[in-house]
Structures are given as structure tokens and as C-alpha cells.
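What follows is a single chain, given as C-alpha cells, in the form predicted on its own.
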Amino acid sequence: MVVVGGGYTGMTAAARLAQRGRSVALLEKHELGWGASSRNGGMVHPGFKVGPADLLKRYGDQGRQLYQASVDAFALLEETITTDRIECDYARTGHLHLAYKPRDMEQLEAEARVLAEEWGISARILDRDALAAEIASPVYHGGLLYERSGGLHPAKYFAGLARLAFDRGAHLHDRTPAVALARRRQGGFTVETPRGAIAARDVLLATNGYSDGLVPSIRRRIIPIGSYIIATEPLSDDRARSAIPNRRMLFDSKNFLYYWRLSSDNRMLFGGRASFAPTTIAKARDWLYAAMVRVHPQLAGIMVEHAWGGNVGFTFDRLPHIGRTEGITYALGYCGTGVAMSTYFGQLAADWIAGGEVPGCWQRPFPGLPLYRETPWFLPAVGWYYAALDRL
């Protein structure tokens, strides 16, 4: 069994398959956990880029099952942390979805009703006055508060998953890219690497925003989009409380959204993207700092000590996908909401490879775009469109 991709999905799958007695070789092009699995904002919550009401509108009962799967994914992550004793600074903080425009409150109110009616999930609407107890910012008009969510240190969580996989006997190979993949006449696959070839009965592709041409039909369906984060110097307790009194995780309703939270050592972690055009870490750092100060004027003058970025793997329907193409299993496309879902997909993919079944809600077409191969030539125009919507 070969797993291509050494992030949350691949590592969870490797650990589970090794536990089942399968011989597993995991291949990672860079260092283990090099991509979004160690560089994300550490936000863990149910849901997708597509909201729950739109899931029901698009897919009916399958949409209901999809959202429930995201709830199950959140529960799985919490169970994994507890059962396997992963020290990753996890805290059940709750999160706020913030209304950037007054009319965005109507959508948040509708979402609260749908969550209560369809899934029995309590999410509380906060008007502008009530919001002041949760976030000291002049920017937002209200929000939707979910208690069932949390934050973690993404690299520490990944290290815990890697330890599980290693302890269970998986063979973990960093700096070992899979450069070619071919079917064998006698069944299975040959996976070529610079260090030699591996014969495998099964292959799992778990490369998300760093998918390359190894499986061209999948590469054409994944859109790599850059996302960036800054981390400030540690804040005093008083200043941290002045910004986010209850230490919630926060993100807003813009298309080019901001997402931010306090780390366990009181740094403000503030992330987002200004456009879909390529940029540098230095430019992203300066833009994010200015955005952070607009949202939290009380943080003006605070030093930024770290800045980084990486790719998020988007899909054309803004939902993750698990499936098979030419006998190769794939699990990817988290669209920026992948900490819990990638853990869930890793387990689901492993169980499927071991002979289990995939729920029907995941057996959906994986859309692509004509003429899209390697370079997402359409992103500048799409970015301009979404930026214009945010300004209206």
C-alpha cells in the first residue's frame, strides 16, 4: 500500500491501515507535514465552504448527510486527540462567524434556523450590541456563535498523527516524491520515486493543494490558492482580553475573508488573502498587519514576529471529494476547512481500501473546467469578481 502525501489525510490513513496489518509506505515530496497540515490556522469546526442551507438546496438528503459527516469529523478529531493522547494545545473555544455587511446578518440568521431544525445544533445570533462582549472591533455588524468548535496547534497535531503511524509500523519517507504511477499487468501499481520503484496493490492520493501531474485527472480538478498568516509577539493578558475576551476563533463573511484567533501563548494569529494573484510573504505580512489593525485598533504597534503562507486546495463545487479514478483512491479538496475533514477522510479512505464502503453522499461527480490543466488561468478574473462583491 502506497500513500502519496504526508499531511493529515495521508498520515491518518497510514496509521489506520498499519493498525489493520497492511504494509504501508507513505511518500512525501518535502518534509512530513510540509503543506497546510503544519501551516494552517488551527481552526477545527463542522461545516464546509458551502453553507448548510445551500447544501440542502443543492443536494437534498445527501446535503443533510454531508453536513452530518462534518459534525462526525469534528467528533473524530476530538476523540483522536483524547484517545491517542496527542498534545497539541487543543481547546474547545467555540467560534464566531462575523457579518461584514448588515445584510449578511440575514444569511447568518437563516443558517442558525437550518442548523437547529435539521441537525439540532444550537448556534446563537448576536446583534452588534451583544457582539461587543465577544470581540472588541468596530468593523462587524453581528455574528453567529457556535460553541462546538475549537483551536489547536496544527504542527503539534500533525506530529501526534505521525507518531501514531510510525508506532503502528507504517514506513514514512520524506523528501521522496512519487514521480510516476503505472498499472501492473498482474494487478496493482508501480510507483516510481527517485530512490526506486514500489509495487503496491493500492494507492491513495492525498496531496490536496499540492497536487501535481502524477494523476492528471485529479490535478485538473484541484485549484491551488495561496493563504497567508501572521503571528504577533505574545500579547499581555489584558491586551489579549481586550481583543477577544472569550478567546473565540473568528472568521468573517467576506469572500476574501479574514480568520484569526489567539494562540495558547497569547499571540494573535491573523490570516487571509488579498487576491488570487501570486504574492510574496513580505507583501502578505504587511497587508495582513494593516487588516488586523483595522479590525483591532488596540493592536496598533504590536510586533509581527512570524509570517508564512501556503496552498489551500479548492474544488469547483467548494466541497471535498473522495473517490477512485483508474483504480487510484483519492481524498482531497478541503477548500480551507480541512483540519477535521482531512482526519475523517484519512480514516474513511483507509477503511474503504481495507474493504469497507463509502457513504452515498460522497459518491458525487468531481467537477472540472474545460481547458484547465496545470495553471489556473481563470483565477485573476475570479478574484476580481469576488473582490468587487466584497466592496458592494
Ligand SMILES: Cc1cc2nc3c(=O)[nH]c(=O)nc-3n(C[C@H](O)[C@H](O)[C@H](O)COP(=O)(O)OP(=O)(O)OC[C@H]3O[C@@H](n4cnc5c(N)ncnc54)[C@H](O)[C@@H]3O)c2cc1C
Contents of the next structure:
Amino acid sequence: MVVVGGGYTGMTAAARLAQRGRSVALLEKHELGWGASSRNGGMVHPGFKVGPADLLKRYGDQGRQLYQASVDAFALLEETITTDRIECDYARTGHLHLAYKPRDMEQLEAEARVLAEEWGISARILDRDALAAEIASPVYHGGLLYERSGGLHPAKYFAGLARLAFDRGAHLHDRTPAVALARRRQGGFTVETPRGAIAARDVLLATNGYSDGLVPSIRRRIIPIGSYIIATEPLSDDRARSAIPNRRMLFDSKNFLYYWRLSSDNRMLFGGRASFAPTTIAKARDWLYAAMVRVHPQLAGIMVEHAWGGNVGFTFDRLPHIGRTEGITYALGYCGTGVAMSTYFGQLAADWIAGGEVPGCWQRPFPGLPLYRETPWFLPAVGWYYAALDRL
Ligand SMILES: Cc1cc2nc3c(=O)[nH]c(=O)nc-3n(C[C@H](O)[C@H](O)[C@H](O)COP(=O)(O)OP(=O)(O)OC[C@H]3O[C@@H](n4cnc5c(N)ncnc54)[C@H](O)[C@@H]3O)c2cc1C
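Given the form predicted on its own above, what does the protein look like in the form predicted in complex with the named molecule?
Up next: the whole complex, starting with the chain shown before.
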């Protein structure tokens, strides 16, 4: 069995298959965990880029099952951390979805209703006054507070999964890209790498926002989009408490959203992006710093000590996909909410390869766009449109 991609998806699958006694080789082009799995904001919560009310409207009962899968994914992540004793600074902090414009409150209220009616999940609407107890910011008009969510240290969580896979006997090969895949006449695949070829009965593609031309039919269904984060110097307890008193995970309702939180060592981690135009880490850092101070004026003058970026793997329906193409299993397309879902998909993909089944809600068409192969030529126009919506 060959797993291509050494992030949460690939590592969870490798650990699971090795536990089932399969011989597993995981191939990672760079260092293990080099992709989004060590670069993300560490926010873990149920849900997708498409909100629960829209899921129901678009997909009916299938949408109901999809959201339930995201609830299960969150539970699986918490269970994995506890059962496998992964030390990753995980805390069940809850999170807030914040209304950037007054009319975004209507959408959040609809979500609260749907969550309660369809899944029995209680999420609380906070108006502007109630919000003051959660976040000291002049920018937002209210928010939706979920208690069943939390935050972790992304690289520590990844290291825990890698340790698990290694201890169970998976062979982990860093700096080993899969450069070609060919079907063997006697069944299975030959996976070519610069260090030699591997014969495998099954192949799992777990490359998300870093998918290259290895499987072209997947590459043209994934849109890699950069997202950026700054980390400030550690804040004093008083300053941290004055900004986010209950240490919630936070993100807002813009298309070009901000997402932010306190780390366990009291740094403010503030993420987002300004547009789909190519940018540099230095430009993203300056833009994010200005955005952070707009949201939290009390942080003006705080030093930014780190800045980085990574690829989010978007899909045309803004939902993740697990499936098979030409006999190759793939699990990817988390659209920026993948910490819990990639753990879930890694496990689901492993169980499917071992002979299990994938629930019907995931057996959905995986849309592409005519003429899109490698360069997302449509992004500038789409970005301009979303930025205009955010300004209206
Ligand atoms: C800046 C940022 C912030 C984010 N914040 C959050 C958040 O707060 N909460 C949340 O839920 N999600 C967040 N996400 C999304 C989340 O990080 C991802 O969904 C998740 O990490 C995906 O894991 P993965 O294993 O599928 O992919 P990745 O971790 O990206 O791993 C894919 C790997 O495949 C490798 N690869 C590609 N091609 C080949 C090849 N041919 N051969 C071998 N290896 C190959 C790449 O090198 C890469 O390491 C964020 C993402 C980014 C970029």
C-alpha cells in the first residue's frame, strides 16, 4: 500500500492501515508534515466552508448526513488525541463566527435554528452587547457561539500522528516524491520515485492543496489558494485576556475572512488573505498586522515574530471529496476547514481500502471546470467579485 502525501490525511491513513497489518509506505515530497498540516491555525470544529443551512438547502438529506459527518470528525479528533495520548496543547475553547456586517446576523440566526432543529446542537446568538464579554473589538455586529470546538498546536498534533504511524510499523519516506503512477498488468500499481519504484496493491492520494500532476484528473479539480498567518510576541496574561477573555477560536463572515486565536503561550495568531492575487510573506505579514490592529486596537505596537503561508485545497463545490479514479483512492479538498476532516477522511480512506464502505453521502460528483488544468486563470475575477461582496 502506498500513501502519497505526508500530512494529517496520509498519516492517519498510514497509521490505521499499519494497525490492520497492511504493509504501508508513505511518500512525502518534502519533510513529513511540510504542507498545510504544520502551517494551519489549529482551529477544530464541525462544519465546512458551506454552512449548515446552505448544506440542507442544496443537498437535502445528503446535506444532513454531510454535516453529521463533520460532527463525527470533530469527535474522532478528540478521541484520537485522548486515546493515543497526543500532546498537542488541545483545549475545548469553543469558537465564535462573527458578523462583519449587520445583515450577516440573519444568516447566523438561520444557522443557529438549523443546528438546533436538525442536529440538536445548541449554538448561541450573541448580539453586539453580549459580544463584548467575548471579544474586545469595535468591528463586529454580533456572532454565533459554538461550545463544541477547540484549538490545538498543528505541528504537535501532526507529530503525534506520525509517531503513531511509525510505532505501528508504517514506512515513512520524506523527500521522496511520487513522480509517476502506472497500472500493473497483474493488478495494482507501480509508483515511481527518484529513489526507485514500489509495487503497491493500493494507492491513496492525500495531497490536498499541494496536488501536482501525478493524477491529472484530481489536479484539475483542486484549486490551491494561499492563506497566511502572523504570530505576535507572547502577550501578557492581562493583555491576552483583554483581547479574547475566554480564549475562543474566532473567524468572521467575510469571503476573505480573518481567523484568529491565542496560542497556548499567549501569542496572537492572526490569519487570512487580502485577495487571490499572488503575494509575498512580507506583504501578507504587513497586511495581516494592519488587519489585526483594526480588529484589536489594543494590540497596536505588539511585535510580529513569525509569518508564514500555506496552500488551502479548494474545490468547485466548496466541499471535501473522497472517492476513486482509475483505481486510485483520493481524500482531499478541505477548503480550509480540514484539521478534523482530514483525520476523519484518513481513517475512512484506510477502512475503505481495507474492504469497508464509504457512506452514501460522500458518493457525489467531483466537479471540475472546463479549460482548468493547472493554472487557476479564473481566480483574479472570482477574487475581485468576492472582495466587492465584502465591501458592499
Ligand atoms: C494557513 C492555513 C491555515 C489553516 N487553518 C485551518 C484551521 O484553523 N482549521 C482547519 O480545520 N483547517 C485549517 N487549514 C486547513 C488544514 O490545514 C488542511 O485541510 C489539512 O492540513 C489538510 O491535510 P492533508 O494531509 O490533506 O494535506 P497537507 O497537510 O497539505 O499535505 C499534503 C502533502 O502532500 C505532499 N505531496 C504533494 N504531492 C506529492 C507527491 N507527488 N509525492 C509526495 N508527496 C506529495 C505535499 O508536500 C504535502 O506535504 C488551514 C490551512 C492553511 C494553509
